[in-house]
Amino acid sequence: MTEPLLEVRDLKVYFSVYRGFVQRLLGGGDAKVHAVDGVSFSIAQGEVFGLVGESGCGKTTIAKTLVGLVRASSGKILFRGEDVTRPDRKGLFRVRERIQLIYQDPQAALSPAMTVGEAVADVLRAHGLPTDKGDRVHAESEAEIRAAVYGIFDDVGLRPPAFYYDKYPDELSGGQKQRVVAGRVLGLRPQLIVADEPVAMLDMSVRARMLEFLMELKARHHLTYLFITHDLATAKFVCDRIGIMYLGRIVEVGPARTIYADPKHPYTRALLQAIPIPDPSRRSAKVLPKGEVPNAVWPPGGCRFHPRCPSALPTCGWEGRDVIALLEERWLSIELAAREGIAGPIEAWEADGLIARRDMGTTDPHAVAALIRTIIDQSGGPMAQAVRDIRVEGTTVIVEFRAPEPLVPKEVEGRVVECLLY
C-alpha cells in the first residue's frame, strides 16, 4: 500500500477547564475537557474521508489541531510520513501552505473591513504564487497579484472577477462569501483541504450546489478532503470513508457505503434510525439514545456510548457514578422520593471510579444498603449485572462494579468498530 498522505496517531487535545494560581490552589486544578481523546485514522491522496458526528464530539478541535490553531496534547500528526504536530514558527507556516481549513461561517472568515479581492491577494502576498511545478515566487508587481486574484475568482465562479474585486464581505450571499472563502484557499494550491461544515451555514436551495461545486474543485485540481459534517446525508453524498466520532473517540470507520448499509455500532445505528423516512410504509420502530451526552470534563469509563447504548452489556465500563445517576432519576418522582428518602440527598453521594459511597451518620446503613440493592435489581439491565459487591463499611455504605473489558477497536466486515459487541 502507498503511504498516507495524512496519517494521525492517538491523537489527544484537553483544555484546561481551571486557570491561575488560586484556582488550582483552592482545588479542581487538573479538571481538563477531553474534546478529543485517542483519535486515529489517515486520509490516502485523492480521497474524501468524512468525520461525521453531534454538535461538541470533537470534529472542530481536530481540524483546528491540524492546521496549527490548537495544539495536541499527546499523540502524531504525520503529512507525507514527517512529523507535523508540533511544528516551529517555520515549520507551521509551511504546514499552513500545505493543509487547509475551510471554516464553517465564511462571514466570521472574512474581514469586513477588507475587501474579497485584497483578502485573497493578502494571502498572495504572504505565501507566494503558486508555479505548475509546485514551487512559490514572490509577485513582481501589485498587478500580477490582481491578476491572480481574478484567475482564482474565476477558478470557483466568481464570474467576472473585476466585479467582485473590490465587493465587501456584507455586499455578497453566503453561497458567494463561501466561494470567496474556497478560493482563498485554492489560491495557495494545498494538498489537503479540510473542510469545516462548509455548507451548513447555507441555505437548502444553495447546499447541493455547493457541495457540487466542491467536488468539481476536488476533480479539477486532484484535491484530497477531509471533510467535516454532522450530516449524514452530506456525508453519503461526498465522502469515500467515513469516521463516526462520539465524544472524542472515532467509534466506527470505514466506507461509506458500506458503514450506510449495515452499520455496526450502537451510536452510529442511531443516527441513521434518527433520519426521516418521507414514506411511510418504510418507517419501523426507531430505538434512540436515552439521556443527554455526557460531559467531556468527566467522559464515562470504557464505551463512552454505553449509559445511553441500547445494547450496552455488563463489561461496558459501569462506575460508580452511574448508581448516582440512576438514583436521581428515579427521585425525579415525588413519590418515589418519598419512599426512598433514607438512601438522599443525590449531594452525599461521592463517586471514585468504579466505586459509589455515602457516609449515612446516624442513619441504618444497612437499611439503606439493603434499599439501594432492591432499587438496582429493580432497574435490571447490565449495570445490574457489572454490580460486584454492596456492603457497609463503618457507617459507610459502598456500591463497587467489575472492572470493564478492555475496549480495543476491532476489523468487522470490511469496517473497524470500537465496541465489546464485537
Partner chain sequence: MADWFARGRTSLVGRLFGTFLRQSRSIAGVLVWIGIAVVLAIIVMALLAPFLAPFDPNTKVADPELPPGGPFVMGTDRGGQDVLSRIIWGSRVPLAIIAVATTISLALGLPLGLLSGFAGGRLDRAILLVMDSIYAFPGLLLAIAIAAVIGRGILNVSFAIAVVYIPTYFRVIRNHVASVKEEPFVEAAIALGLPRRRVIGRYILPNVAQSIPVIFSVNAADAVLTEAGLAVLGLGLPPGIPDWGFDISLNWQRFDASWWATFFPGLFILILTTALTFVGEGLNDILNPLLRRRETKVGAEA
Second form
Amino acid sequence: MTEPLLEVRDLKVYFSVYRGFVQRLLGGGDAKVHAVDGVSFSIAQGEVFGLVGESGCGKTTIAKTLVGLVRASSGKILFRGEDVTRPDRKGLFRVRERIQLIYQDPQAALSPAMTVGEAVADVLRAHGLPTDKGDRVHAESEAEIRAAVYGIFDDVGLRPPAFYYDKYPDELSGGQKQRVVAGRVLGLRPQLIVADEPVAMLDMSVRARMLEFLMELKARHHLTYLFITHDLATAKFVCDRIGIMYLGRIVEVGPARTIYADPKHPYTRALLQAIPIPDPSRRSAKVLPKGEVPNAVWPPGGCRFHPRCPSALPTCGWEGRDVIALLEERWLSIELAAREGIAGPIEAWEADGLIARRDMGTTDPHAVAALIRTIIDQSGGPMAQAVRDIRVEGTTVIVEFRAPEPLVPKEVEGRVVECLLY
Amino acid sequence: MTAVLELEHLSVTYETTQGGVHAVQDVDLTIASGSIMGLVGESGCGKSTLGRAILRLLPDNADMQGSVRFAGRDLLSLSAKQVRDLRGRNLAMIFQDPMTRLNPLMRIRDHFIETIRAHDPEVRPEDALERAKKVLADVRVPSDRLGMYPHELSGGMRQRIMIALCLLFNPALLIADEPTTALDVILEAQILQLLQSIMHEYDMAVLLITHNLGLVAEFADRVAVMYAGRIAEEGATVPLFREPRHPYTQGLLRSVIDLETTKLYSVPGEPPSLLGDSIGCPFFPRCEKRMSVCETVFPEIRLVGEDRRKVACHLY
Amino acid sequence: MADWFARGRTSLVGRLFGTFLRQSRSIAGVLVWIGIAVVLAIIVMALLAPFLAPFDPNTKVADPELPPGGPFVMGTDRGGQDVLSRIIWGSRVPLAIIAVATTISLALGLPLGLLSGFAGGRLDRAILLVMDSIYAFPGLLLAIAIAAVIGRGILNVSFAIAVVYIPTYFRVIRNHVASVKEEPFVEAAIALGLPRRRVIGRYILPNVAQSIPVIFSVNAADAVLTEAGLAVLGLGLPPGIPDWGFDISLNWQRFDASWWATFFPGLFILILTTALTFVGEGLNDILNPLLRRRETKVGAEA
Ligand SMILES: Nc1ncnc2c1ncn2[C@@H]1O[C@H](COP(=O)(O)OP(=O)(O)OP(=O)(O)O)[C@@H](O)[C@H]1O
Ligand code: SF4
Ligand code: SF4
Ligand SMILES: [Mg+2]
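Next up, the form predicted in complex with its partner chain. The previous block was the form predicted alone.
Every chain and every other molecule in the complex is listed next, the one we just looked at coming first.
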C-alpha cells in the first residue's frame, strides 16, 4: 500500500475536569476525561473512512484534534507523512487549508449576522484565492472575490449564485445551509474533509440528497473523507472502511463490507441489532446490552465494554465496582432488597480496583460474605468465575477478582478486533 | 376497544409578525386505550404542536379550534384549573430533553414529592417517597438516585425518571414527544422497550411523536403521518408500511436509510412553510404523482382499501 | 422601509434597524417610538432654545416666586427667573452629558468587554476584578467622589458619570461574548483559519451588537438621574448654567412657597428618563436575540 493520506497513531486526548478545591484535597489530583484513549487508524487517499459510535465515545474529539481545535495529549497525527500533531501557528494555518471540518448543525456553524455569501468570501479573503497551480494568491478586488464565491456556490449547487449571495442563514433550508458550509470549506481546496454527522440534522426526506451531494463533491474534487456518524445504516452506505468506537477506543476496524456482513465485536453486533427496522412485519425481540455507556472519567478496567457485554468472559476485566452494580441491579426488586437487607445499603460498599469491600461494623461479616457469595453465584454470569476469593478481614467483607487478561487488537477475518473472544 | 382520546377538527394557528402559522389544521385522530399511536412527520410539520394542544400547553400566541375529547370530556371547555388537574394525573407528557424539564436545583426526591403533592396536597413526604420508590423500581432506576441532582444522572436515567414522574398517577394517556431523539440507538431501544412493558402494566395509551419511521414500525399499533399540519395518512402499522398509499408516505418510506438500502432516494423539493393559507394539496409542489386537480382542490380524507385507511389524496 | 433596510443589510446598523422596523408595530415597538419621539422633542427644544425660550434664563425678569400664569407659564423661581425658560435652556445639559458620558463609557467598555470575553483566562479575571470593584460602588457615590476630585464642568461631570457606566457595558458585552464564543460558528471560523481580530470583529461583535443600543438607552436614563443628583449636591456645573438638576437644588428648600420651581424641572427629568427607559426596554424585547431564539425554540423544540 502507498503512504496513507492520514495516519493516526495511538492518539490520546484527555480533558481535565475541574474539581472543587476540597474535592482535590480529598481525592488525589485532578480527574481526567479519557475522551480518546489510544486510537490508531489510517485513511488512504480517496477513501471514505467512517468512525461510528454512540455520543460521547470520542468521535467529535478526534475530529477537532485533527483540525487543530483540540490538542492531543499524546500520540501522533501524520498527514502525508508529515507530523501535524502539535503544529505551531503557521503550521496550523497550513493544516487548516488541507484538513477541514463540516459540522453537524449547519445552522449553528454559520453566523446568523452574516450573509452566506460573506461567510464564504471571508475565508477567501483570509486565505487567498486558490489557483490552478495549487497555490493561492490574494484577491485584487472585491469583485474577484465575489466571482470566486459565485463559482463555489455554483459548484455546491446553489444556483443562481447571485440569488443566494445576500441571504442570511435563517432564510435557507437545512440542506442549503449545509451546502454553504461545504462550499466555505471547499474554498480552501482541502484534501481531507472531516464530516461530523453532516446529515444528522436534516429531514429524512432530503437526507439522501445531501449524502449524494457529498459523494459527488468527493469525486469531483478528489477528496478524502473522514465520515463521523452514530448511524450505522448511513455509514454502511457511504463508507469504504469503518472503525467502531466505544468509550475512547476503536473496538473493530476494517472494510465496511466485511464488518457489516459479519460483525465480530459484541459491541458492533449490539449497535447493528439496535437499529430500528422500518418494517413492522419483521419485529423481533432484541437482546440489548445492559445499562449505559459509563463515565469516561473512570472507564471500566479490562475491556471497557465488559459490564454491558452479552458475551463477556471471566477474563474480561471484572472488578470491584461490578459487584456494587450487581447488588444495585438486584435490589431494584423491593422484596429482594428487604430479604438481603444485612448486606445493604449500597452506599456502604466501596470499590477499589479489583476489590469491593464493606466494613460491617457490628453485623456478622461471615454471614454477609456467605450471602454475597450466593448472590454472585446466582448471577450465573462470567463475573462469578472471575472472583478470586470472598473473605473476611476483621469486620470487613472483601470481594476480590482475578486480574484481567491483557487486551490486544487482533486481526480476525479481514478486520482488526479488540476483544478476548478472538 | 374504547377511545381514550378523540380529536375532531383540531386546528392550531400561531400568530406571528409574519402572519398566521397554521401548525395544525383540521386534524381528526382517535387513540384507543392501551395502544401506541405513532405520529410521524418531518421537522416543523406540527407534531409537537399537536401534542401540546392536547394538554393545552400552547404558548400565548396560539389559537386553538376544534375539540379534544379525553375520557368523554371536552378538554377545550374545561377551566384552566381543571386542565391543570388532569395534566400529570390522567394525561402526562415527556419530552426530548429531560434535562430542561427537571429543575437543576432540586434533588430527584423533591421532584417526586412536589409532583405528588401538587395533586394530593395531603400526602406526607414519607408516603410520597414510598410511591416514588415503587415507580422508580418499575422504570428500573435504583432508589439511591432519589438523593441526586439531575446533572449527576446520565441522559437515559433522566428520561427514565421523567417517565417515572408521569407514572405516579397512572395516567390513561402518555404523550411522548421525541422521547429518545437525544439518545443513542441502544438507549433508544432500551427506553422504548421499557415504555412498552410499562404501558401494559399500567394500562396506558401512548402517543409516540417521532420523526423516526423505524421506531414507529417497531413499536406503534397505528401510525398517523403528518404533513404541513395535516394528517396525510392514518392506519394500522403493518398494512400502512406494507402498502403506503399517500405519495408522501411512499416517499418518506423510500427515503429511509437502513441496513438494506441499496439506492438512495429523496423526496424532491423542500418541506413546506406553514405560513399563510394554501389551496389545493399541500404536498403538490413535491408530489411525483400530482394531477391538475391537486393544485386547486384540497383532498379531503377518505377511507381507502379494505383496511379502511384514512388517506388525504386525490388518487383515491 | 423595513425592506429597504433589509436590502442594505450587510451592514450591522442596517440589520439592527431592519429588525427593529420589522417589529416596530408590536407593543415594544410602540414603546420605542414613543420614547424616541419624546427624546427627539427634547433635543429639538435644546437646539432651538434661543428661539423657544420666552425670556433670558439667567436674568431676573419678574418678582421672585410668582405662581404659574400670565406670561410666566411655569412661574418664576426664587431668583425671579422664568422657570420655563430655564427648563428649555436647561435641557442642553442632560443631553450633552448623555452624549459625552455614554460615548466615553461605550468607547472603553465595549473593547474591554470584547477582549475580556474572548480571551478568557487570567486576563479576563483581572479585568473583571477591576470592573467589579468599580461596579460594587453605588453609582452616585462614585460619581460624587470623582466629581469632587476633578471638579465641575460638563466634561468633568460627563467623565465622572462615564466611569460609573463603563462596567455596565463591560459586563453585558463580556458575558454576551463569552456565550457567543461557545457557538459553533465561532469555532468554525477559527477552524477555517481566520485571524483572531477578524473572528472578534466579524463573527462575535455583530452577534453581540444588539445589546449596545439597549444598554445605551438604559444608561442614558441613569446618567440623567446621576447628573441631577450631582447637581443637587452642588457638584454639577458651575452656577449660572441652567440645568434641571441644579434648579431643583436651588429651589427645593422653598418647595412649600413655590412648588413649581422644583416640580417642573423634576417633571422634565422624569419625562426624559422615562422616555429613554421606554427606548431601552422596548429595544431589549425586540433586539435581544436570546429572547427571540427562545420564542422560536418553543416551536421548533428540535
Ligand atoms: N410559539 C410559536 N410561534 C410561532 N410559530 C410557532 C410556534 N411554535 C411552533 N411554531 C411553528 O409551527 C410549526 C409547527 O411546529 P411544531 O413544533 O409543532 O413542529 P414539529 O413537527 O414538532 O417539528 P420538530 O420535528 O422540529 O419537533 C413550525 O413551522 C413552527 O416554526
Ligand atoms: S473483551 Fe470481548 S467478550 Fe470480553 S467483554 Fe470485551 S467485548 Fe465482551
Ligand atoms: S392530492 Fe395530488 S398532489 Fe396531493 S398527494 Fe395526492 S396526488 Fe399528490
Ligand atoms: Mg417537535
